Structures are given as structure tokens and as C-alpha cells.
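Starting off, we have a lone chain in the form predicted alone, written out as C-alpha cells.
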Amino acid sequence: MIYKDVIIIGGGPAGLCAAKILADQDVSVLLVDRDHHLGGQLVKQTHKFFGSEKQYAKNRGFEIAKILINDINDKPNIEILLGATVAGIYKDHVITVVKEERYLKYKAKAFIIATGASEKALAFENNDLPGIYGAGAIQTLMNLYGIVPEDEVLMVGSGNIGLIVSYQLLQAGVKVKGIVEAASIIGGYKVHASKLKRLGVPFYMQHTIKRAIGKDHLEAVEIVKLTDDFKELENETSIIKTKALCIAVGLSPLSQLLGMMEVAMKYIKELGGRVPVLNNLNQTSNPNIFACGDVSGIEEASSAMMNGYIAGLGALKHLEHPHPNHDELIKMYHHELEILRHSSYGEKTLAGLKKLGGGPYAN
């Protein structure tokens, strides 16, 4: 058994975060990931972020994955697993690491998870063709390993991931052959999609994909129109020729770990799925648990960033070893968390939470 003060599971935003404000706190940390890297989702995220200085605004998704990797690297304070799966959570503040061919027990004071989250799926017939992709696949591909996934791709979803990852294709010279979308608006920033509209990329707003063609590999898709309640129009069908489909439909929790601790949550639809009730240091209904990032419910990098943050400051307080400037930090990421959810995009994250209540939503 090895012992810490504090195990953040999950590397990404958030988790990097949290492990930023231990970093020069005398508390013993534990950074584990199953991934290779840390970073989570910032390390394929070429876009340039927006915001304040604090969410590191005008800075590249991949550019923040360094500085907050940087923040923390040679601390002693920290330790950093990688290619390490979380197996299970105990209630006797026990983690089981499954890492190569090793069967890891660690034993902590508080656990702080941020997990993130997966994509969501979307029901059709034949959408296991080869050449049906996830907006992350994609992403992984283009922006890690430099590959394109096919000479022209048709994107389901006008969220900000299906907007951005659009953008990234045509700047890699693949043809965007329209964006499919089942609500009547755009879901994603203006500016994300005036871009694509100056490009010619065509919009087919009320649609949803019907089926896959091909045999071997997909040939092109059937897209219906919807009506106001999304029910399908039978006879308003086209078929749109494409090698390559995208799909980016949102994303939900992956929130077992929470699940096997049997802290108090609730299905918040605006917030992805099944998210756990946090006091204003992220904590859950179990003391030693903090929660942040998208497992706690799906937004912007930007806000996991400062969820991390307010998660690291709940847990050292918890330890009865709180930040010097404890009251100064919560107070000043609440308001950054604040100004981005109180943005035209951050209405949906407001009703969910208002749903979900406990910290400063609260009844």
C-alpha cells in the first residue's frame, strides 16, 4: 500500500489544475492518467482560446497543456502516473491501479476526480461502417499524429467541437461536405460558424443522419429532415456522397468512479448526463471526494481550468492545511467561473445547474 495526501485522477484541464494549487502546498499528491500524456483534450485542442489572462486567453489549447504541465513538473510534492487505469474506489479511501502487468493499491485523505468525459454516440443504421468517426478520433489524428481521415468528411453536431473541428479540416485541406445539425440553431460560438460559412461549408439545420451507405467502407449518407419536436419527415430525404463522417453530438460524464462511492447525484440533461451535487469547494456528499472538470458537468475547457482550481483549494482545506490565500482564490475563481457562464453560451450551463443546486446554486 502507498499512502498520499491527495490522488487526482484524470491529467486533463481540470486534474492539472487542482494538482497546480498542491504544487507548492506540503501535501503529498498522486497525478494518475491513462493516458501516455497529460493534457487530456488540450494537447489536440490548435485553437486559440478565449477569455481572460487567468483562463489563458489567446493561447492554443495545446500551448496551455505545456504551461500547466510546466507548473508541475520536478515538483517532490507530486507524483505523476501515466498509461494507469483507475480499477475501482473504496470507502476505505483505497484506489485500485491496474499500470502494464502491475496491480497498484494507493490509500489517500481526499480524492479528487476529474475524469472528463466521452463522446456521446449517435443511433442509425449501418454508423459502424469504416470511415464513422468521433470529433475526438479525428482530432487525435489530425492534430497529434498529422494524418487526415479522408478527403472530404461531412460533420454531424454545430456545437463548438463540430465547428472547430471543421475548421481544422478544411485548414488541412479536407473537403467539408456540410455541417448536419437537428436543432434549428447553431449550437456553438458565431464566429466559429460565420468562418465556415464564408467557406461555403453548406448547413443543413432541422437534419439528422437516417443511414450509412457502403459496403466496405462508407460511401455516403441519408440525412431527414426534422420537425420542431424532431420527428422524422419520411419523405424529405437527400442523399449526400461523403468517405468520411464526423460525428460531434456532445459529450457525457464519466462519472463511475463518483458512481462506485455512491456520493448524492442527479441526471442533469444541460449538464450531459448524470453529474454529483458539489458544495463552492467542489466537494461531494463524501467529504474526502472533490469533483471538477466535465465529470461534473460538460463546459468549456476554460471552466474546468478553474474548477480544477477551486477543486485543489477544497481539498487542502479539507486536510485542515488551507491555501494562504484561500478566502482571496475561491472568491476570485468563482468570479472567473462567473463571467464565463454568464456569456450568450452559458445559459444552458445555468439551468443545469440551478437543476442540480448545492454550492453557490443552492436553494
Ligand SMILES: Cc1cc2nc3c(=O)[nH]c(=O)nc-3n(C[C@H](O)[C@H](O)[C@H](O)COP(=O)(O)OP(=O)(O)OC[C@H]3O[C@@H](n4cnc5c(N)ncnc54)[C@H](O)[C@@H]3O)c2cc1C
Contents of the next structure:
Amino acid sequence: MIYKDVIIIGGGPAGLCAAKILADQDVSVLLVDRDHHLGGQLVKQTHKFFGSEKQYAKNRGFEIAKILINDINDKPNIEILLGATVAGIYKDHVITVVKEERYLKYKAKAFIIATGASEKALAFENNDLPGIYGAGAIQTLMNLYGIVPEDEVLMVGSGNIGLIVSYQLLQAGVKVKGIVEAASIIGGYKVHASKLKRLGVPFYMQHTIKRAIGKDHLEAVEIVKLTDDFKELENETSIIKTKALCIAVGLSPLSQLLGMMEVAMKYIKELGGRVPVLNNLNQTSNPNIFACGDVSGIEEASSAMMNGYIAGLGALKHLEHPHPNHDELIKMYHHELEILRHSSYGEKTLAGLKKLGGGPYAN
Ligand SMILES: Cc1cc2nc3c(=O)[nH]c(=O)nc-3n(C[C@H](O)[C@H](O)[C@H](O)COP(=O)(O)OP(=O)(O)OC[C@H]3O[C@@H](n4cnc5c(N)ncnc54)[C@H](O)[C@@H]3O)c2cc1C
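Could the form predicted together with this ligand be given as well, to go with the form predicted alone?
Entire complex below, previous chain first.
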């Protein structure tokens, strides 16, 4: 058994920012990620970020990852364990980590869960045909390995991920055959949607995928028009020829580890699924467990960073070793979150957080 003061599970923007707060403090930290590199989703994001300088706005996602990784690398109090999946977390404050077919056990006084999210799937006939991808897979192929999936792609989902990945496909010389969206309004930022419209990408609003067509590989899809209450209009279907389909229909918090610790959680649609109830230090109903980033509600990388800092500060306070600037920093990061959440995308998050409860008065 290896002992640490704090274990951070997940090295995306949320986990990295939590680690940044703990760096150089008198606490021992383990940062563990199942991937073979740190950065989480940021490493595949090639577009420039919005926000303020506190979120490294105007930098590209992978550049922000490099900055954050640089800030915590070589810190004597932080051990980084990569290619290591946390398979379980137990009531005696022990985690099991699977690394290279070996099981390792760690025990800590506080845990920061920053495991991010998984992509939602879409149910339709033949949805397992080769040529059907999730947006994360396409971003990884193109932006990490320089491989385009096909020379044409039809996108499903007009949220920011669908819009950004469509733009990245166009930049890579791939024809975007259109964007299929079940809702009547575009979910992502208008600025991204306008760019795509100017480049001639058609939007099929109030449509969904009925079936994928092809024998050994995708050749076309049948789309169907939807009513305002998302019922299929049987006679209003059309066929779009495409070699690839990209599904970008939202994310679900990867909150299974929180579930194992039986912390108070609620299903909140606006936050993507089952999320923990947190106080203003991002502490769950179990005082030893903190959560931040997409696992505590789907937002964006910028808010994941702010929430990571808050969880780091919360863990230090819990260990009775508060950061020298605790009050000032907590106030500042909550203020930054307020600003981010009062932008157009934040409406949904604010509605979700209201339903979830928690906040300063939770504990
Ligand atoms: C496909 C996709 C595209 C996106 N595009 C954008 C975008 O363009 N702009 C934007 O602002 N946001 C985007 N987002 C959202 C944004 O990336 C996230 O909001 C942000 O990365 C969340 O940060 P996080 O640290 O919570 O999670 P992540 O960045 O997902 O990091 C979580 C980390 O936890 C690790 N992990 C998970 N489970 C375990 C486990 N059991 N054991 C060990 N490690 C584990 C994962 O390997 C990962 O490295 C996108 C998300 C996705 C999925």
C-alpha cells in the first residue's frame, strides 16, 4: 500500500489545475490518468479558446495543456502515474489502480475526482457499421495522428463539439456533407455556426438519423424530419450519401467512481447525467471526496480549469493546510465561473446547477 495526502484521478484541465494548486504545498500528491499522456480532451483541441487570461484564452487547447503540464511537471511533491486506470475506490479511502496488468493500491486522506465525460451514443438501425465515429475519435485521429477518417463526413449534432469538429474537418480538406440536428435551434456558439454556413455546409434542423445504409462500410444514411416534440414524421425521410458519420450528441459525466463512494448525486439533464451535489469548495457529501470538471456537470474546458483550482483549494483546507491565499483565490475562481456561466452557453448550466442545489450552503 502506498500512502499519499491527496490523489487526483484524471489529468485533464480540471485535474491539472487541482494539481497546480497543490504543487509546492506541503502535501504529497498522486496524479493518475489512464491515458499515456496528461491533458485530457485538451490535447486534441486545435482551436483558440474564449474566456479570459485566467483560462489562457486565445491559446489553442493543446497549447493550454502544455502550459498546465509544464506548471506541475518536476514538482517534488507530485507523483504522476500514466497509463493507469483507477478501477475502484473504497470506503477505507483506498483505490485500486490497474497499470500494465498489475494492481496497485493507494490510500489517501483526500481524493479529487476529475474523470471527465464519455460521449453519448445514438440508437438507430445499423449504427455499428464501420464508418460511424464519435466526435472524440475523429478529433483524436485528425488532430493527434494526422489521419482523416474519410474524404466526406456527415455530422450529427450542432452543439459546440459538432460545430468545431466540422470546421476542423473542413480545414483538413474533408467535405462536410451537412449537420443533422434534432432541435429547432443550433446548440453551439453562433460564431462557429456562421462560419460553417458561410462555407456552404447545410444544416438539417429538426432531423435525426433513421438508419445507416451499407454492407461492409457506411455508404449513406436515411434522415427523418422530427416534430417539435421530437416525433418522427414517417413520410418525410431522405437519403444522404456519405462514407462517414460523426456523432456529437453530447457527453455524460464519468461519475461511476463517485457512485462507488455513495456520495449524494442527482440526475440533472442540463448537466449531462448523474452528478454529485457539491459545496462551494467542490466537496461532495463525503468530506474526503472532491469533484471537478465534466464529472460534476458538462461544461467547457475553461470552467473545468476554474473548478479544478477550487477543488485543489478545498482539499488543502480539508487537510487543515489551507493555501496561504485561500479566501482570495476561492473568491476569484468563483467570480471567473460566474462570468463564464453568464455567457450564452451558460444558461443551461445555471439551470442545471439550480436544480442540483449545493453551493455555499450545502454542508
Ligand atoms: C470530443 C470532445 C470535444 C470537445 N471539444 C471541446 C471544445 O472544442 N472546446 C471546449 O471548451 N471543450 C470541449 N470539450 C469539452 C472539454 O474538453 C471538457 O469540458 C474538458 O476537457 C473537461 O475537462 P475534465 O478535466 O473534466 O475532463 P477530461 O479533459 O475529459 O479529462 C479527464 C481525464 O480523466 C482520465 N480518466 C477518466 N477515468 C479515469 C480512470 N478511471 N482512471 C484514470 N484516469 C481516468 C481521462 O483519461 C482524462 O484524461 C470537448 C469534449 C469532448 C469529449
